[in-house]
Amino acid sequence: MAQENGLFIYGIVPSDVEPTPEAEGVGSPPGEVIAIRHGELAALVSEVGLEEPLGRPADLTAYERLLDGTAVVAPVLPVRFGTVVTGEDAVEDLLAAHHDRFAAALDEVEDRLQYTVHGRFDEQEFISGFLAENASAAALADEVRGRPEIESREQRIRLGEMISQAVELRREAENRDLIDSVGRYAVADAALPPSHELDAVRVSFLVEGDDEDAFVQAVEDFAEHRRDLIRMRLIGPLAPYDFVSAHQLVE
């Protein structure tokens, strides 16, 4: 029995955007990416089997690579990962039903890219600094040091809670400081939930093309002042996942 196919939708772009021949979609083997157009819009799609399982790391990588590469050359509205429709008619119906809203959103992100700053505390540096500043926590650490875990369980739990709270408070402060330091080079910012218990900063910024160099330099300066305490990464340029997406506009 022949496999039924559908169309995986990656994002919405202006109608004059044309996928490159090298563009690869999700699936194994990767699907060919094409553009389906309606009015001033186009949807980037590729064919997938309706029974084909999606969600492998390679699929997510292909999805992000296509959108991020597109964002560098044209505005794009990401469509939620895993969105599959039955055929071209369904894609055209989506574009027709939300044409003006999609077009306006594309105008908003024209020549704007997302960058995400993600930093994680060096555990030993953070704990050492915290104990040096907090006499109660230092006393607890001295109390449990060298004692069997079963005999000092209550104190260890309490110390862990104190460190966890200190990380949370410092994270909030570092996010604020980051936004204060580099936010003037961005048109929008979005603080993101931590992805790890030792996350120090995790903020996305929407940056105008003309301000990219200044923004990157400001992030580098921010990171340099904290290099012993925080391991910082600048991720981007990216599609504007944290600021606008097609599914937000139709819900």
Second form
Amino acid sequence: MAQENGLFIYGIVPSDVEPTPEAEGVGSPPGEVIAIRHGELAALVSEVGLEEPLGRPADLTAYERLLDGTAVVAPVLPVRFGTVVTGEDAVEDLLAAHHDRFAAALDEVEDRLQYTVHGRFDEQEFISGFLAENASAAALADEVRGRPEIESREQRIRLGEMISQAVELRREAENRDLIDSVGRYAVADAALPPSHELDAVRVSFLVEGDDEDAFVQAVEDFAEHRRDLIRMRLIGPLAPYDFVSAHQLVE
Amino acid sequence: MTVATTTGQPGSALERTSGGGGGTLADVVETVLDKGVVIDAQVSVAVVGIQLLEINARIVIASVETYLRFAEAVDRLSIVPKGTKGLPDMVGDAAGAATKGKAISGLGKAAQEISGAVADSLRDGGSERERERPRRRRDEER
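Beyond the form predicted on its own, can we have the form predicted in complex with its partner chain?
Whole complex next, starting from this chain.
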């Protein structure tokens, strides 16, 4: 058995955290999630077949569901998706080797949850605003509008490049504004790389339990001020994925 | 895009999406992929190499295609922007800004999506998530 199965590690939690019997892990059929304890720590794990490839949408969803569900009741350090070790001994070795560092990191995320703010420009709004403020782009727009691409390709590329650069500059500004506006209600922030060419903002915040309402209200206000220009979303509460980088734990 | 767990105050400019894998698959991928504590880089425990399904990254690069697409969006603009003429003093500034911006052109912006995303993998309801939450003994003993 030991050769064919491994333990998939979801995250590290305080030792008093106990998965419910219904908790479903990755794999098909989903593995049962158990806690392996050492000292003040526990690792949430489930058995996986080593031959079975992981990474189906259902695996990613199960992983996130378990970690986010845990995060709302206890501090948790997500372990990178796909981390599998040989067995319980290996998990205990891992917890033992980094006990104090993991425990300290858990203290830091105690009663703190991640929220990710993700906004996307409304393309028409953004471009009209840009053309209204940029006469040379507007002149190019007049040249290309209504003309077939084959006749106006060069101008189109120039115009599109100007728009693309304007998006990038505006995105940097919006990310800064967001952090300025709502950062006071968070203990940490992390600007994330854009995931779409029209991304307007993408920042994760680590928010203390007591500040959640004020934080959400501040994001609401930020969104309201940009209602027509940016489609704004707030994702969370989440486990602190963007606040447990490897370098924090490496010696 | 919209799933059952996406909510917001009526009329709110902010769309709320709960965690717990309740968003779209793109949300899940963006939230969890390549995040978290990396074990094999820091300890010499028995980390097993398993096969991870290829998660195809659709790389959105600010390329000629992107530019042409933006230009097409200009074609679709319903309203011709006002005030674009008669502001010659703005021309210099604007042209300068655009040239400066060239330094950052060509930076690839990646959007990761799983190919063959299936909606039914994200169908799970909220009640199921409630059940699956680990309990914390300390809380219960209080």
